[in-house]
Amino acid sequence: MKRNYYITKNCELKRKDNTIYLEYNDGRKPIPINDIESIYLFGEITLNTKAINFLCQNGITVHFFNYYGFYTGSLYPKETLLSGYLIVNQVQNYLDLDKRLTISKELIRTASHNILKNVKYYKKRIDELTDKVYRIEKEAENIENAKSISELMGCEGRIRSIYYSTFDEIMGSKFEFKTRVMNPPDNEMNALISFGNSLCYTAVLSEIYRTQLNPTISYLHEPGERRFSLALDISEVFKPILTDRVLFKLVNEKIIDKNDFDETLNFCYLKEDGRRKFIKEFDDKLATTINYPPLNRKVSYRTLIRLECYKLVKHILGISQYKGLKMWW
């Protein structure tokens, strides 16, 4: 089975005949290509030409990420999986305002089902979660009221804010959370969420690559230039369940702890040792099996993700409605 290689040491990457090889200071390490399903690149790593080519020729994704790890960009190697009828179809359904809405309401209502099975499960043990988890349900009702993606928007942005407002609870204020900042993130739990949120969009991303679906067309989100807003659609479904899912046991079980950010400047972000917790446990979710009802067998939470694309696909070519993953487990 093909994996994931995040890369957070300085090095430089090579192409040699069939193999990509890492080359350190200090030796060199040999990626056999078919190995490969994303890369994941932090610090400075260099490229050349030969090197971004073969990765182009055998539809490898690799994400940028920068020193302070955010994303930063993506290789997105030229589309093989081409489909103009589906990309008519999905165009119409964004220009269609009703089509539209029916893709992105339940986007959202799937994102707030995940997010409350997230709250729910942690109100077994924590009495002050009741009235959130009572807050986020009325607020879902608004989904269904929205007549503009705005209004939808708004709805979404208002559980969202209730949700994180449950972070101090959930996880004991070992890191105090009083507001989402993304844009730089300003203590350690604002750093964790963007950094996890960072590997979903960009694992999604990947997944949408290996469909025929168009990743600058999407719905929730506005299409704009210079991005996958497609994949930040899809995000919204799996962030409770990877994300948020990730973080939780890494502050509640501290495998992460205060040593593992740095704060020396005017914001928070996570040392190269934090970075290396979150991608194992972010991988190791990614890598894990459930059982699937639908196909009657286990797939990983990476296949989940290409099957929410593919549901998503049938959707617009009028063959089956969307419905997205809510958890069961």
Contents of the next structure:
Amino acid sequence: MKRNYYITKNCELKRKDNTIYLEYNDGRKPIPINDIESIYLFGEITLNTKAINFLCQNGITVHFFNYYGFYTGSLYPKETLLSGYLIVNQVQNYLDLDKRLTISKELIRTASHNILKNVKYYKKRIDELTDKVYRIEKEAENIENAKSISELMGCEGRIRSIYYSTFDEIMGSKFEFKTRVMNPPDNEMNALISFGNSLCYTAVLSEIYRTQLNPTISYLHEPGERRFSLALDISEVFKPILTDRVLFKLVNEKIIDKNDFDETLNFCYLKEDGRRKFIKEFDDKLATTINYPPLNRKVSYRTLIRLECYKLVKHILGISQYKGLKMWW
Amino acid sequence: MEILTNEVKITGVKINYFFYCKRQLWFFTHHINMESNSIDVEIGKEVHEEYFNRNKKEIAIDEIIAVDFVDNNGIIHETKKGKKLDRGDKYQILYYIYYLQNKGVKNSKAVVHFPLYNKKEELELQDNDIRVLKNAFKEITEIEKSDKPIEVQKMSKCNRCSYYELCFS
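The form predicted in complex with the partner chain is what I want next, because the block you gave corresponds to the form predicted alone; please supply it.
Next comes the full complex, and the chain you just saw is listed first.
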């Protein structure tokens, strides 16, 4: 299986013949082109058009992060998997409100199922969570009655805010969290969530690229607004499965601590070492395999994202109803 | 020529998929192609590139068929990475012969090379094959025009198919 490459040190990324080389001050490291799934650039990396062309020709997405570790954009190679027929149907499912709601509701239904699964796991140990489980379940009932996307989004927002309010309990207040703040995050926990969610988003985007789906046409989020919004849609399903579980582990097992944040910037940013720890756990998670009964095979978490795209493709083409990935393990 | 005037272009790959799996054919004709994820296909391409590299390769004719190469006697040569031809492969190559014969190439036949197994096999077009092909043209046109693929059916060959994850996810 191909791998993700995460480059955190400053270097030059070069094409030499048919291989990519990372050139550091003290030596260079080759990476075979056939081994690359996606590349994540965190450090200060120089690359030229020769390298970019080569990566694009091989259909490799490259994700860029700025000095603070914020996702800034992706190099999305020319689409080679195009199906006009699918795009027309993808759009048609957006234009028809009933159809759009059907997909959006299943996304939120799945996301809240996965959120509940996380909270219930910790409920066994932490009594205080019982009430919050109840409140999330109660709020989730509103999903079915939503008549518009904004109603659905409101419902999703409330579920998420109850969910985030469990984080202090789940992680024993090692870092104080309070409420979710983005752009920029205001404390350690928010910094971790932002970083994790951007890794989740990019992982989903890389998988969408491997399918015929158009990443700008989405259902829950408005299409193409600044971002590849279909990746945002599908991320809803995977944030609790990937980001949050990695986060709980990193904090609860004290893999990440205060020293991993940049103190001069109010602890809002992860330092290079902290980022590396997060990336390692996240990538291990993506590569972890579980038994997936419908295929009667073991598949990695990354493959689960691809399968989610396939299910959407089949739904959009009217072949079979989309059923989101609801954690059963 | 009948197959050229058809509103649905019958390509060699479509013939192959038709005999392999009609559901796969539907996906393929609607441009849902899974083969870029397939390691088997990648290996096949490498085998293809490794052998016969002195001969001119991949001759595309009318954007309908693409034969590996044709020698001076008008004989089609194909390479396969496996050790035998399945029904889809066989009819794909028979279709090449049929197509070339319709274009006026005389005495055309095919030799299939299995370089990994050091053997080859000859194919000639029989009258019965022509009937089978003509029937396939008709059915392929219908499948391509239908708005849904046939229901998924689990067969033993599904496990090795590059569409497996799509069908069973």
